[in-house]
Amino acid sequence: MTSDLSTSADASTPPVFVTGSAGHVGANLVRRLLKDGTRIRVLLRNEDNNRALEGLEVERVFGDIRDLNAMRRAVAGCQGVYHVAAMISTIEGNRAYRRKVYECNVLGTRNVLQAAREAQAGRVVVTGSFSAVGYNLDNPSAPSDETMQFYPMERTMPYERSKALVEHECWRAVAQGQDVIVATCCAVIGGADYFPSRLGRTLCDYTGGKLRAYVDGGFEFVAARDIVEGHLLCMHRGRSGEKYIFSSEYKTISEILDLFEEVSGVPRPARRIPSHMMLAFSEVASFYLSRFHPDFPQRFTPGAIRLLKKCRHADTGKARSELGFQPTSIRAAVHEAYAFHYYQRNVITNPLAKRPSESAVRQAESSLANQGIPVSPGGGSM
């Protein structure tokens, strides 16, 4: 593990430790913390795409959450931990792939918690997943809250099972006296999406004309700024040993495509494939790809389609009443995501696509200013 100190924050203040800082949620969290004047130490891996941290005044350490000793060195001297890192996946994968999901998510969380406990680093906020929250078995679309337990007696994705086990690690640590809170995240959309995320990639593919049909269904979506706010609320106001669900709005896939058409000007696909037909096709395709090409990107996997068919809704009442959570709109988040991909990543190349709205451009400018990158009003970064 190596480090690179490049922060102008008060050196006498212990840094806050952030894992997963190059990912979508982590990149937005780091920018918010910097805006608030927080000294930050981020965990990176040399082999990852770390562009999200370029130009930011943060202390960088390199290591792998699966390495306990590396985590001990990384968290030493920190006060406050945001454990955002996770291997996100909707595929079944082969045996090696499933083991990697388990080791990254479950054992990685155990290592971060243990290292933080040994270092007396204070409160740890762990990013959870709505897919690890239970639901009404007789009415899956009924709103789910934090009291509903994950149901393991049906077919679930390795990622879902791993995130349920992540919560077990958190409550195990709480039982040992550690201060841990879970910030439950839904499907994220917004700016600072460098990898990009699953939704960010779908937006770019849509704008490029690669999305010619869709499967309807619905899910809970959260604006990047809202899930970041949720993490901060957990750190400063949450009760130890609790989890809180953060979502902005429930949207159907058809409604999401309406927003994609609004923001880009590219007509949405008219063809809707029945979910049962797409599920049958995806079972065959995913079986082959997961076993022989596990790294090949898959959009409509069996697991993703099963989730969309449930049309799950979230009850955010606990986060609202206990923490004062006030979600913003998914429409605004889609506009911010589009502006980010248009200006910063320069991947919106369809000549028929509209330029981002002025309000979305201002949000993109605010994000890029943190990195010292000006935005050209004519399109593209200068």
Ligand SMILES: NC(=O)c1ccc[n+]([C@@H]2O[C@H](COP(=O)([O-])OP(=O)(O)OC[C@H]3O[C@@H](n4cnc5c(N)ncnc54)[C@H](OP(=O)(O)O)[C@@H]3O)[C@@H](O)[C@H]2O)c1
Given for the second form:
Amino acid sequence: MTSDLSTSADASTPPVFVTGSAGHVGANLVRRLLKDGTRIRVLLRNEDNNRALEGLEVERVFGDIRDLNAMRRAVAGCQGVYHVAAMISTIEGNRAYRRKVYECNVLGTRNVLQAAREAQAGRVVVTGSFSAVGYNLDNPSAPSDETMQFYPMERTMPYERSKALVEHECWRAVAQGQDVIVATCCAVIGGADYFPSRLGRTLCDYTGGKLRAYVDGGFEFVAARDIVEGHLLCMHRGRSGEKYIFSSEYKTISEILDLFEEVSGVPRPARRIPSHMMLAFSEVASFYLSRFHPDFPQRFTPGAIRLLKKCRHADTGKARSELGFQPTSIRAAVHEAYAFHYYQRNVITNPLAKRPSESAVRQAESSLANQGIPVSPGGGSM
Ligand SMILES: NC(=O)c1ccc[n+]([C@@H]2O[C@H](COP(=O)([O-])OP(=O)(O)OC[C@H]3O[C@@H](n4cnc5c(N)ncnc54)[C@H](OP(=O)(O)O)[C@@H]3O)[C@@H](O)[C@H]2O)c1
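Instead of the form predicted alone shown above, give the structure for the form predicted together with the ligand, please.
Okay, now the whole complex, with that chain kicking things off.
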């Protein structure tokens, strides 16, 4: 995998700096940049799961975005920054947890921007979140565009508030003359999902028969390769000081389960739990878990259910018309994700779960190969 991805990197140009490179978006972004022949310096945390970077020829620096001096050392000599790192969460958490979300996301972004500014590292593309984009209060499912401001007057998750404040940090930096663009991301699905992500974990749990019911609602989903493309478009064609929303498609949870059934052959759950009932149940469970076991994985948190209930749609017109963004499909992204978890992570163990179909593998192969991720069916050595 190493040589395929790294041979064309030009050693004479300064590296591009990428934070969050071990995560889902970052791992896909790094592969695409390597494939394009870009020299990369990645920020990692020593003690964490950095499998996504194994075997890749990238320059590694270690540090935490909460540490300004570490960011100054990390970005020195780079030209171009993708600030992808963030602490993703859909729980309320206890006081210490919420403080960590704030410090990683808001202060961390402030540090990365300041360090990049001091180092004259050029354009910074910051990954934003669709949950920090506002919506029509009278009709939440009407498409939201970049002009709609985050609405802070209702119950929101600490993560959502933090991502809204991340944008404030960006616009403050722009006001100081810095070249910053926000690439707004929706719920990501796709390959190179090493942690795995929330959706990737749900797909694996689904194939293991652990998903017995589902809730109403839907959201905007983005294929990993589309959000990567969006970041590159921002870097090369975006207007400084602007925000662009990148999404592939709106899907209901029921439609996502149809796709899970299609890729895995495991029948989808028929039982639908109305979101108001699920919300009541999850409020109780989450109240206890958030306070006493904040690191316990919760699937349907009140915050996530509230978000799904709104059935929010995205208007990607600005990214399409200004940047030429052309999203692909969530169906293909689910096939890629399944092939990745099946062959690379070897976690699809249910004997009822089918091998990714030939056409699905071919489809995944071509798009994974486009990202520099080789697929070898049956081998586990993708
Ligand atoms: N995934 C989605 O569905 C989604 C939706 C909307 C927006 N986004 C945005 O997309 C971006 C990437 O998300 P993702 O899905 O790739 O997340 P992810 O898989 O959880 O990866 C997050 C990365 O950020 C790093 N990070 C977190 N806190 C850090 C800190 N204090 N110092 C250094 N690194 C830190 C993590 O490093 P460690 O490995 O060391 O923990 C990890 O590599 C985020 O900005 C997120 O807000 C994602």
